[in-house]
Amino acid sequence: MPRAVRERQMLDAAVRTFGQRGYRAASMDEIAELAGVSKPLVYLYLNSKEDLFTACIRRESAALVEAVRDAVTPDAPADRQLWDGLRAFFAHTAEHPDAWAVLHSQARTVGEPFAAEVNVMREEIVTFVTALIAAAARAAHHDPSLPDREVAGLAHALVGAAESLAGWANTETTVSAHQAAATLMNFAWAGLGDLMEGRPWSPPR
């Protein structure tokens, strides 16, 4: 079998453990049997259990900024294009609730380097958002400055939001991607409307 058809086998293994079971529970024996290979050979491929939680974390990272990145239409209006990447997102999150739980929890929870490397997805995640929203208002407002003072933390409450929702909605079976995804769109496109408009919202004197 082909060294990266091995690899994959592996990788999609541990996903599935570390998923499940989280890291410091999860056990190379237990990842080895699933993969249908002997521990050593998962040894060989992947050096150690925190190489493979990194490779995991990396492949299933890129796997969710390709989805969204993917599902984006850099013509279209921007509430389709927010829309669009909300929807691709959570649709992405649900089919792979495995690599969300490893992404979102475990590798947050157990620490560096682990959490850095999850930074770095969500920060490509961002500024993406970022890109999308001064884009939007500039068009609205022919105002260059406006984005500078607001989208970097209206992007990073968006990202955080979707990221909380995601979990939310993993955990209720009644709760599809589509409704997630529509949740948040609400939610956000009330406000984001309203700044694009030239109507941001000011705390009472």
The other form holds:
4 protein chains.
Amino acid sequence: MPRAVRERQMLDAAVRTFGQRGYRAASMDEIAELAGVSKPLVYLYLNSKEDLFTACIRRESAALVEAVRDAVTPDAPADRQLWDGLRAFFAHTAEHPDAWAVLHSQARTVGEPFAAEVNVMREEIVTFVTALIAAAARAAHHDPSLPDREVAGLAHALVGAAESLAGWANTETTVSAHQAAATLMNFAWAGLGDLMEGRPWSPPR
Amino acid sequence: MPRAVRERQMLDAAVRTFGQRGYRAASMDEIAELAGVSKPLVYLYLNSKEDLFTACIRRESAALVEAVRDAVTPDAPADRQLWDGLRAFFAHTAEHPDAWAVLHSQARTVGEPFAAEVNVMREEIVTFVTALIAAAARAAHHDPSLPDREVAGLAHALVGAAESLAGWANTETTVSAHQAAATLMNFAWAGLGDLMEGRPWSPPR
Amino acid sequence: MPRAVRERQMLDAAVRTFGQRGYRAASMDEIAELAGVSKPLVYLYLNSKEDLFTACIRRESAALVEAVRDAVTPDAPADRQLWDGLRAFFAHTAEHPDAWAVLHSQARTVGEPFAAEVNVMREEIVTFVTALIAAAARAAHHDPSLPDREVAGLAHALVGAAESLAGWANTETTVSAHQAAATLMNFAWAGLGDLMEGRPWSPPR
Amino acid sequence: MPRAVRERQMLDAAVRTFGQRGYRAASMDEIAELAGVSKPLVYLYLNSKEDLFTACIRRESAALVEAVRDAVTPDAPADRQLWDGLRAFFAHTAEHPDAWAVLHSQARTVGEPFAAEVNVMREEIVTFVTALIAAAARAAHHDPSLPDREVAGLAHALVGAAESLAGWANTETTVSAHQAAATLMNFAWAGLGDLMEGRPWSPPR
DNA sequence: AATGAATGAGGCTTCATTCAT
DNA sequence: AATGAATGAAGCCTCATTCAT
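Can you give me the structure for the form predicted in complex with the DNA, which would complement the form predicted on its own we have just seen?
Everything in the complex follows now, all chains and molecules, and the chain you saw is the first one.
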């Protein structure tokens, strides 16, 4: 069996185990067994538990970013981009709950090297959202645009809300990616103030 | 030294260790040493690692809820209640970063009993926020108010955004509780749409 | 409360705990709690776990020997003495199962000092039975009596059978001390050979 | 070194250690060292202290039963079968004193699961002896044979006497298996009554 | 290309025992 | 006469990792 295939099997097993048990509680024994190979082979291909975990983070980070990026049309209006990206995000995390657990819950609780690894991706997304908000603000009004720090804070809030809703949507099995995205757009774009007045946000087109 | 005092020392040490290392990586040896007692005494007073962790969760949950509750004036307008509560929340999490790590990051990644323990508190807060939103909606417009599921989703998004910003404010040491709360009110109450148009939310009074 | 009374309570608790759990598995904590006193008091009165166990063995040895001795009439015929002694033995062990467990099962499995302690009593009984058999043999036939070694072996076999039956009678709750003693007299006095021929032993008088 | 060999070494060491120290006092460290392996290997092959002890009991039970069974000729007269079986029993227990200690002394004092384990074998032997006695009784006299309960009691007494004599023969190093068996046949078959009259049992053939 | 065999190190937990009052 | 507070030592068990084949 070619090396690339074996390696993918191992990563699959590792993501599943790390996602369900956590980094410390996951044992190399369990991962090797789930992958259907002997433990020494795991070490031969992936070096150590730390390296294996890092490999999981990298692969799943890339997959998630790619899923979101593929869904967004670069030149569309800001709320449209957000709407498309969020739907892709919720759909991907719902389809790969263990991968999402690795990225969101596990990697950030283990310690610096891994938290940093996952933050690379997170900041990438935050930067994307920051740019989106800034562009929309510039397009909408002429006056002094929002201060940078403020925009960064808003982007963080938006991303945090999305992450939180991803967990909620995974728990409440009746909530679809579409619904989660709609809720978040309402919340983030229209704002509670407008919603109170009966002015919800509505999907473009 | 009286039992109650010793017990508090142990819990302090445990919260700090669990918060920084995580449940699995924290060793009872380290906790005992940090508390300045021998390991058997920890077991005599707190039974087991699981019980110790549970005791940490309970104590810190109660402390956080109390801090928020004390800051909110029950009959004030909704946005005022939110504004006060958020400032208290960000202030408390900033002052007790290890406690916040235990509640937010660690407890939810270890397994069911602990996640459930912390979710009790979380749901308490979500319920409070849900009621706040629902009341504001009823007060503001005459039409049939927002559907329950929708309101719950909004509350989850708001709480999630707050949790996420707490982490951000802890990382970026220059962000104060006041600023974090202002950012979130802008985001959540005014909404990005209004912000784009130059209509930020401003603190009541 | 006078010291003698307290001490008896402690020994009662110790016999019960040692009998049920075994020497190693019994904890001083459990014994102290069962006795209704604090642990330091147990140490003040009885010095150490070893000493406590030794005290249990001595007390229960003496009680068992006394029960048997009191039941036997010194000048009665040999089989009558045996019959009376066995009934007393089975009755006592049935009434004090924990004490019997300490003497028979626990003390002999812990290690030399304790096994020796209980063997003092055992040899006392074996010696008594040996003398009984020897006397009976001398009284019955004129010729060269049985060799000493042989008589000692028989006494050991008899005592061993009795000990084993005591366990059996304690397990099978329907077997009374009287029945156990009758079974053993049949077995030991008449012998299987005679029993096969329909010549059982029958109680004197 | 192949697994089967290592496993036997471990069981040998375990039987010796458990037999001499008892279940609780025996440490896995000591067993591993005596077996010449590291502790984790013991756990890898035998799972836990409990499982290791159970494995010891099973192996030694089987060995003892096999030794006795191999020595008995199925269709021989009852006293001949008993005589052969007892010699094999005393010879085996004398050759494997630690194994005998595990089965007789240790396993029965630790707690239910183990006592039950060893009782399986014991009952097997008692059943065999019971059948032997019953057959002999039927063959010998025409009258209604002995009641079942009575026969079971006799078998228990016989087995108990044998067990006890095994300990005695192991202690008194000058007593051979042959002598022990002869003593017991005298005692059990002829009975003290006959012996008093100078009518000992004598070996068949 | 792959594995059966093996271990050093470390973690959770318990227990007999003492000290200061 | 009695105890609340405290610990050194030791035991069971698991795990990441390597070697020889």
